[in-house]
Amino acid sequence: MLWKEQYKLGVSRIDAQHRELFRRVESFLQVLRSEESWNNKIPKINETLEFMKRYVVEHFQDEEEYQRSIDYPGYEAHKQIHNGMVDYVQEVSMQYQQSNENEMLMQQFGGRLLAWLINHVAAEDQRIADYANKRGISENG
């Protein structure tokens, strides 16, 4: 399993999606490594495409109101960073739409979500837990 407890922010809604969304990436990069033809393979990279144009704007939204909610002052940039990922895997998802469902493309998406999301759990949302432990808040702000 991709995830690992040392990901955990402290804020359950949070911690539980971050697992969600690690089994997904989880699941979607053994679906695009396994013997099954490409056609076989369509169907569960169409439900993940579609899960993450939806999950990652809400998981978004939920930690972006997190991060207002303790006044976490690296808030705005994170946005950026979140930002960014929506655009990409909107804009992923319109090219793999337009090049007939291209493998390669699912491919390489797959391996820059992965990496995205563990440096990004593991740096950038490691720094909002932080800056909440040193502060002594809590989950509930």
Given for the second form:
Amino acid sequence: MLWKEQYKLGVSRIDAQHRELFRRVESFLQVLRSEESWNNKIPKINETLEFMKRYVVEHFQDEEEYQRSIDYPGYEAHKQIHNGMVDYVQEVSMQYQQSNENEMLMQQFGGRLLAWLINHVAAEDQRIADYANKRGISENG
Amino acid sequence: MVDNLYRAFVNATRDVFNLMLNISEIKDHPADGFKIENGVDISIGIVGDLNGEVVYRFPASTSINMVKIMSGMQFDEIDAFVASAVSEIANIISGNVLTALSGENLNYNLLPPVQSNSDDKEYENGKSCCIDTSIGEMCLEIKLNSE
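Right, the form predicted on its own is done, so what does the form predicted in complex with its partner chain look like?
Following is the full complex, with the preceding chain placed first.
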């Protein structure tokens, strides 16, 4: 299982979204890495990619709103990291469509997404929780 | 400056292995040449006030172990997925180095990681090491022109 309890920030809405994100990424990776032929995998891959494009943006917006609500000083830098990932997902998605659903592109995307997500939630997002804890900010701000 | 960069890269590697792979014990030592036949080579250019290159070398077994830990899935060989995940880890380590050295009053940046061998250019200063971990070793080479 990709999700680990140590990734929890202590903000229930964000934690629930992270769990869902990890669940979807895990399911994406299982399809991506399965023994089935690429053509059989394409519908599930496409479905997950579309979900990621929508959900990542929605989750990032919610997380940024929470950061603003607690005056998180790293907000601007964190937003730039989010924007970089959104741009990457859009770019890969466009290349994937233009390449007629090339498998290599998705394998590369899957590998980068896995490492990026773990680092982002385990390191970058934890700084938000550390700041909130230091300020004694409770779940409701 | 090479020594500063070297220490920053080793420290950043320690932090990233700890946080992402739950590996807390790492030990660096001078590299006895870079003779890793199968593995993932990642080159990251340094541009600005500093000019040079950092090359990461992850042997096949280390690369596969890293991706197994992150994904909980089975991998038997280096493919596009594994190489991309390992390349992102090199990118994360490098980003952490930039952050750690942001107070040095030097204006420089790191280029996106490229999966390739070293650029074979001649540099004036260099330092290399290998880092031992419980899932295998990885090596680093830092090459800079004079400041």
